[in-house]
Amino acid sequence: MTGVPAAGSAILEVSDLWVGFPSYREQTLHALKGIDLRIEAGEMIGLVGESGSGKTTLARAIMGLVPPPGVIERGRVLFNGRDLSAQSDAARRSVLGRELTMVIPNPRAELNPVLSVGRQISNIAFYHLGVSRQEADRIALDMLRAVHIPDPERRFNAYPHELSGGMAQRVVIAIALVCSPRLVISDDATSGLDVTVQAQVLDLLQTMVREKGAATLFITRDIAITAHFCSRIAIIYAGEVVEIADRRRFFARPGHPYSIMLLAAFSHNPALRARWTRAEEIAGATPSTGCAFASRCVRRQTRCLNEAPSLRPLASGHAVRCHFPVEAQA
């Protein structure tokens, strides 16, 4: 990539992006349902949601990579004007690692047991970028100082074995990063690290982010880490966005009951915390037609269990897929 893209010019844009995955004699259980998003160059986007709500799913999406048997059976998803998904594999694969790259969880999956962590960014650089085998090792080597590993020259040689996580997750980073890609998706990429070393990686992917001039879809379960991290934070339920805002605005005022009780778990409050986590299920409160989140909700009306709620405003860049969002007095 060549300069910083311009603020404000959308890297990525999803519309009424719908996936199902089909059960045989059953109903198709809907993973995605009519998701909207858009990210803009130089953004670092939060996507916080629990296991199973579909922030997997979605990155997948973005990337045309959604696994059989799903299919994405109505939307779009544009990046950089292109939906990948209706691409060839050929296409698709010139885009994927040079342009898009993502970041998983357990770097030690990622990377090649039998090939040193430096090949491994140096065949990236090269197959990509198209610069001899020499420069490609050059590029390498210069990514493995960026990413702060210690003697890079010796842990070039290194294999992923010989290096403890967290130095194996600032490789998988290198690896992402090591083409100026416009768009970096990190899948829950930190779960497994401890705290401190934790932090050192967010820091260091948000500083190469934004100094490449490149855009971050940062999925969570964790949403005190998008507080220190993200420009904007999105929260998932049941495959579907139910509140998006600037991070300011959104930690100040949540709008929606399950972003309070996201929050309200980290209260140090008991009665905080009881009055918004408590989950009483109710015997049919989700039909299809309903709230995806009533039966949890503490807040639940009649009109919650019948009618489902559409994405609205409730302040200037902040949306609530809510009937009856708490709304804080100014």
Contents of the next structure:
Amino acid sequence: MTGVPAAGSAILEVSDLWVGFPSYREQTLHALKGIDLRIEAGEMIGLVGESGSGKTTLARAIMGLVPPPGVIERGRVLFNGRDLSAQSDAARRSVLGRELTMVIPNPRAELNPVLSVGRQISNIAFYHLGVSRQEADRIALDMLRAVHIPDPERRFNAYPHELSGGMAQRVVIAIALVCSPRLVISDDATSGLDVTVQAQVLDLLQTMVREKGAATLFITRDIAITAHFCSRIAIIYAGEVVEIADRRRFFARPGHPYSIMLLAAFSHNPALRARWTRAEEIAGATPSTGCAFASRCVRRQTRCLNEAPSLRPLASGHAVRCHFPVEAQA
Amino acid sequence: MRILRYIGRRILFVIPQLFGIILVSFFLVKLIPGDPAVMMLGPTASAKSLMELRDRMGFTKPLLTQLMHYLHDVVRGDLGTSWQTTQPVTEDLFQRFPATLELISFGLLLAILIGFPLGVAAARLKRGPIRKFADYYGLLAGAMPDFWLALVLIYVFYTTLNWIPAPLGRIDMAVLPPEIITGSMVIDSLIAGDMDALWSSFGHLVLPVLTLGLINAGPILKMTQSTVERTLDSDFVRYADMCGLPRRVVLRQAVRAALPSIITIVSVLYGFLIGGAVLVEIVFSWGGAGQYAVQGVLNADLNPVLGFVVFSAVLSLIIYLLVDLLYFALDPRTRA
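For comparison with the form predicted on its own, would you give the structure of this protein in the form predicted in complex with its partner chain?
The next block holds the full complex; its first chain is the one shown before.
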């Protein structure tokens, strides 16, 4: 749908990916409905969507770890030319944590509570880089220094519960970058932090990723975050990409009513917010035949309820899934 | 340093705990029907001699005075005399406790060796024969009385196959027991290098240990399975999987995180078995502490019962202290 894939440089290629969660009683719930996404080597792309839109499922599917009972129903994910979901457990484990890494949102719960943080970084180096334990420890200490953790020698032996949230987030970044990966997926990574700490951690993540030359898929609920450093922005709604554009183009001329609603939500102009937010959604479930966003859309017309729009190019590098995209200024 | 202070505080706290335990058990024991004087002098004794004996043993004094006397003696390490053995209770218990401890220590060791690996395997494999076996085993071990299993084992291995010496005590009458060092006959024979004693004591130990091991593997299996299952499902294991750590490393981390619960169930079982193995002791004529206490209850011989309670209480308190120290070693979050 996004055209002929260019040869070579794509680090991640998601094409027509459908992931469903079968249920005994009801119909299968489709978390992802035909996602197309392409990330070039070294590129930073922001993926924005509200909770339940399929962001995390997409991250898991890229790693080849769709949480059960979910299944990939159609399409495929190629990381560096390989389909991770089709590989053996051991082969997948040799890619994850080394070439494809993850920055998680809630590190104090997800780091191992009984291992020191230095040890947890060192473990990644030890098992993925094939270095000696001493060397792995040295690398881990360097990483603690690189993520600006004060007094790294002492913090090496600290346990996760002894660190602040921002500090723990830095440890997770160190874990994600210790092996110089090709692609880093950041899944709502800073959502639990104070705004000031969040800015620091984001700056750090961005700098570190640039240094290592990794591509980044930056998944977030907060569209403002992506404005600072993502080169492209994709908006996901109900398991579909509804708009994708270069950053400049996206913030200058957003095309999808949902994107504008997200942007307007950050505006200080109440009139603008009101104009793009429906006071009440139409009753009943989203019509299965029409546009998934129709029930919340301020520009809805009859066609939207009956016919699902496809992702159509609006300009070069800018595609929108809408029958009536906003063409001019927002 | 902090650990030492903690141990010191815990040991200090043992004193009021012990006092409470003695207080409760003293009055409970006094409630047991049966007159020690009648038991000692027999049914034909005259009322006058019964009165005299009661008076001499202090049973005519008010209960509180009796308690004060008892506490006064306990503080000096005197737990009174058993009229059945006519020996000081402390001496009797120091003879019998090692027998019980040898039995339940080896029994629990076997239970861990069976229950722990089986539990980990069952937690890892959600279906398949191992999981089925573990499920049935847990059910069976929970439902089966230990004395019954003991009798079946005796019937099979002694009566029918005759592989094992008669279930009478810890060592053959004809074999000289080794010098007491640790209190475990098997280990003491090993230290003494006495092969006859080793072989005989080992033969006597096999069936009771097998009984306790097979039965108590059940709860250990269940606890291991459920906690490892939970840790395998936890956030940090999922993250470790996302980081591509090898499968065996992730499993090791999950098992490590489950250890505190498993240690807890083992320590509870140990404390329980000090008195709870008494039926197995009786079936094998083991001559352990539990058996001694039950004899005391049956014959209104009060000092052994109280002495047993005091000994078990001290031992349990030591075990729980050890468990707390193990928690410290295993989980940094408890070291605050």
